[in-house]
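Only one chain is included here, represented as structure tokens and corresponding to the form predicted alone.
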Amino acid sequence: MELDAFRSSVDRWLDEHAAALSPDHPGMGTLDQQMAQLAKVKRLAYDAGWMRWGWPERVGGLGGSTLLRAYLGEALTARDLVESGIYSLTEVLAPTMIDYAPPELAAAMVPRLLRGDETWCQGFSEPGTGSNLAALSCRATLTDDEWRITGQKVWTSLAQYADRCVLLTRTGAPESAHRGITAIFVDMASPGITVRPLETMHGGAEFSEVFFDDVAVPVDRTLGEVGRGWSVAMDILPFERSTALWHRGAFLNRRLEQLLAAAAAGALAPAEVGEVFQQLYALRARSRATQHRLAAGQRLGPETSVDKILLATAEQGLFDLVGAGLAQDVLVGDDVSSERWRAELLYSRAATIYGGSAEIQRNIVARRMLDLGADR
């Protein structure tokens, strides 16, 4: 399907069926009422086809070009039906299945994730390794047909709900870093896993410390080779930084709207709207640039550094903005759209750090794509 062709039909069909989709609680809800609402959209999508394009036949896709499945995300975001997200992990995990796991075990899975009936959670981070990855230490052990998995991950997002994690663990010697690094696919109701959500500062809970304690895995669960996984994570992480940020930025062009609906007049600047109006238009050129070369088939790679840094940027430059010109809302109010809006703030201020940290995102352009050296 062309895509011009797939946005008119998209859009007719979430008019048509706008009251089934919408969510059943006012506002932003709880995480828990977000993940409820997720699962639906997801599943009315799915069964009406649109959830289905833009991914491979083998893994009950429709094919067609990846930009249908941009669309997708976007229409849905920009009308509050999903929170972009959460939305978008599909986005970030379902192309790492299809890649490395083995095609029969792919070809069950994903369609699982893409209707909604299950979660998947991503467990990369570990304590006191900051953004060194490649520090890591929860470790596999093989078996004659198991793996054995002992460590500990944290700020796994969303895994309290999850299903299933795409796993980094060492298997291999400390000192061999990228090369002893293995990509598991974990069920999450194994036994000796244990998962302890963390509260942040907006009030909810999307991230979770994950314990694993001798943890039995089949090796048919590997992803990828074993001592690879390296390239497993280089493959993942340019995808948190393409689609998943179009679908954020389309959630920023709506706020920002919303915003200068509700504001009163005078109370925002006019140089301050253009300032944020002029980055959500470069994240969006810029994004808009990289989904057209995921849809022909380029390889992503570090370019998308430069993507997470403008979205950062923007994301933090709304929010500021809304500070200035809902101040009373956001502090004091205690209405559903207050509290959202506070929600928000208050979440804007990890925009530097999910996905990446800033600092981080600037090293990799710095060193991988203007080659100014290593750190010292």
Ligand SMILES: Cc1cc2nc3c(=O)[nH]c(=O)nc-3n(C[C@H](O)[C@H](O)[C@H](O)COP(=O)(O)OP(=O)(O)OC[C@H]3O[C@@H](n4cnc5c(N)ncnc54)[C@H](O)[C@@H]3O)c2cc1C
Second form
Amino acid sequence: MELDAFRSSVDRWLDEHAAALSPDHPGMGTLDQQMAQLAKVKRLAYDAGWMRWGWPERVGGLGGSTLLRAYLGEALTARDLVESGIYSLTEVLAPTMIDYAPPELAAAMVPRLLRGDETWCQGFSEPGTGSNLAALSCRATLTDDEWRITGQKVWTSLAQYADRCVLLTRTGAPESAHRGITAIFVDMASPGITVRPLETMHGGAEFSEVFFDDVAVPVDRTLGEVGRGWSVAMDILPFERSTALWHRGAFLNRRLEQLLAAAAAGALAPAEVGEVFQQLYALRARSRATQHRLAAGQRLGPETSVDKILLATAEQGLFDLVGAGLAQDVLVGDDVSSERWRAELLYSRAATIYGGSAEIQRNIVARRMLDLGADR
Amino acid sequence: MNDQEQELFRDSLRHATVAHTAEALDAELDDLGWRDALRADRRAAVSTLFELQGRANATSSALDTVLATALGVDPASTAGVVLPPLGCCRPPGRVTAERLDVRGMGTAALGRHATAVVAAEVGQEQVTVVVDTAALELRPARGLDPTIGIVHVVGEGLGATTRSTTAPTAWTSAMARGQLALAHELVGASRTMLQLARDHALERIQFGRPIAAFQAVRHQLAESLVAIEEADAALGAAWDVGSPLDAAVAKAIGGRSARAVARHCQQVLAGIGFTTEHPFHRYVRRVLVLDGLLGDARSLTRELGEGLLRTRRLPSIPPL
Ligand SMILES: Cc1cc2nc3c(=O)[nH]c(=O)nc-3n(C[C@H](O)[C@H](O)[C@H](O)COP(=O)(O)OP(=O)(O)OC[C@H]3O[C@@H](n4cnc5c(N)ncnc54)[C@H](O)[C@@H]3O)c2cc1C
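Given the form predicted alone above, I would also like to look at the protein as it appears in the form predicted together with the ligand.
Full complex below, order starting with the chain above.
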């Protein structure tokens, strides 16, 4: 299907099913409500076929350009039907399964994620390992035909809702760094896994600590080759910095428009409004070019760090403007709309932290794009 | 143009802009058929030439040609175009009682053309008037960038050689095309600033290692590249969409980005970059002046914000 035809069909379908698709809760809702809403929208969009376009047929998709699924996410986000962050986790994790899981496993699992039957999470960070991902220590040991996993992950988004986890484990010697890492697809219901939700500063518990105590996982759940988990991680990150950002950009544009509608006369400085619009414009332009490269079959790499830097700058710029233009709501408002602005303003502070911090992105640009050599 | 033709075209333009500037570059552009290219594929002709011109710190009459074409002058005939005064973007001429007054700026090429195109307001209407360049007073602007060759243009009570009423959108569209061209030139100049700073960072040894090993230096260079890519991406979308608003956004982002690149790279180049023996200063001068032409980043950004606050709606944004 062509993008233009897809766009108008999706738009028409969204119009016709607006009532069925819209959230039952007022405002942003609790995380539980957002998750239920996400599952509902994915289910409806999957059953109508839209959610399957842009994904390969061997995992239950209908084929077609990846631009189709970029557009669907944009449309759902721009209409406020899903929260972009939790929606886009699909864009981060499904491509990994498609590229690295044994084909039967990918064929069995990906449709469940697309249809909203399941939630997956990404277990990378550990208490001792944030930016320096290659130093992770959650240990997996191969015994006969299964892995035994022991260790801890932290800040794992949606782990408390998740049915599965794409987990990075240490399978080489402790000092093997990026050479001794293996990616494993783990059932979160496995005995030995404990999930403890962590309250975030923007409200709710978006992420959790996850403890693994001698958890058994069949060896056919290995993603990619043993000891080559680093390349799985390196291929995930560009997805985190591409389609997910296209969706996020759509969300930010909608919120800018809502800010313009909500702010009192004189509350916003024209120069600041203009600059935020331009930052969002540049983000969109860059992210759009990235989407077209992806659709043309190009491999995404370190240049997606530019996209992430633009996103973080634009998102924080927008919510700084929200803080100024809607100060009353943000600081002392107690209605659902104020609550939402406040939560989003606080959440925007994480944009320079998750998915590789602002500093790590700049390190990547310096090392990989400017070829400045080692930083020591 | 197909990819291969575009590559060849780009290569010849690169040689031309590196080896020549001013009249000599104009002659090269004529030989290379740049005007024909402008007619056949405006986007390729403008984006390629202006970026290379910016990279090489060269000047030419290409901006005049781009504007003249937009104002309905055949690109095959050469004419200068009077630019609006600094700050955007009222037509530089005014016609009252059949006499034309002009107050604006011009590129170095203006004086080389026998005739000059002046966009002028007549009451509510816009016209383009072609005048003899000799009738205008051109005063070299000895300002921040002596080699760009910008001139102040004044004319009072002129009679017009020819005069035609233009579509009300002609001037707006000329400004938009000029803004895109200048934004490409800003990106080109920024790329050279970054290249100079990067080369220096890899060669300059302090504390026993290249300064490129220091994270503060690396991050300034990374910041510069991000700013350049940001401006370049905005330009890509602005061409695709093609509206004046998009062009103004791209120009503003280009100006702001070039200023950021200049600041970061100046810091990395430090002492050597502060001398006139090093080429860096030419680029700093150039980008500050290019930012000022056809609307500087600050004014365009403020005007954009005022517009958004008036309508309280976002203009349509580039679709996927
Ligand atoms: C909302 C949110 C959701 C998240 N979701 C997930 C998830 O689903 N799965 C997951 O695995 N993780 C997740 N994370 C964790 C996230 O990936 C880490 O927080 C991030 O990688 C940074 O690690 P850290 O917090 O340990 O900070 P550190 O690595 O300890 O860094 C602290 C500070 O030092 C700086 N720093 C570190 N190293 C360098 C260096 N080499 N050069 C310059 N500066 C440096 C950092 O930029 C930062 O400013 C999430 C985090 C947040 C905030």
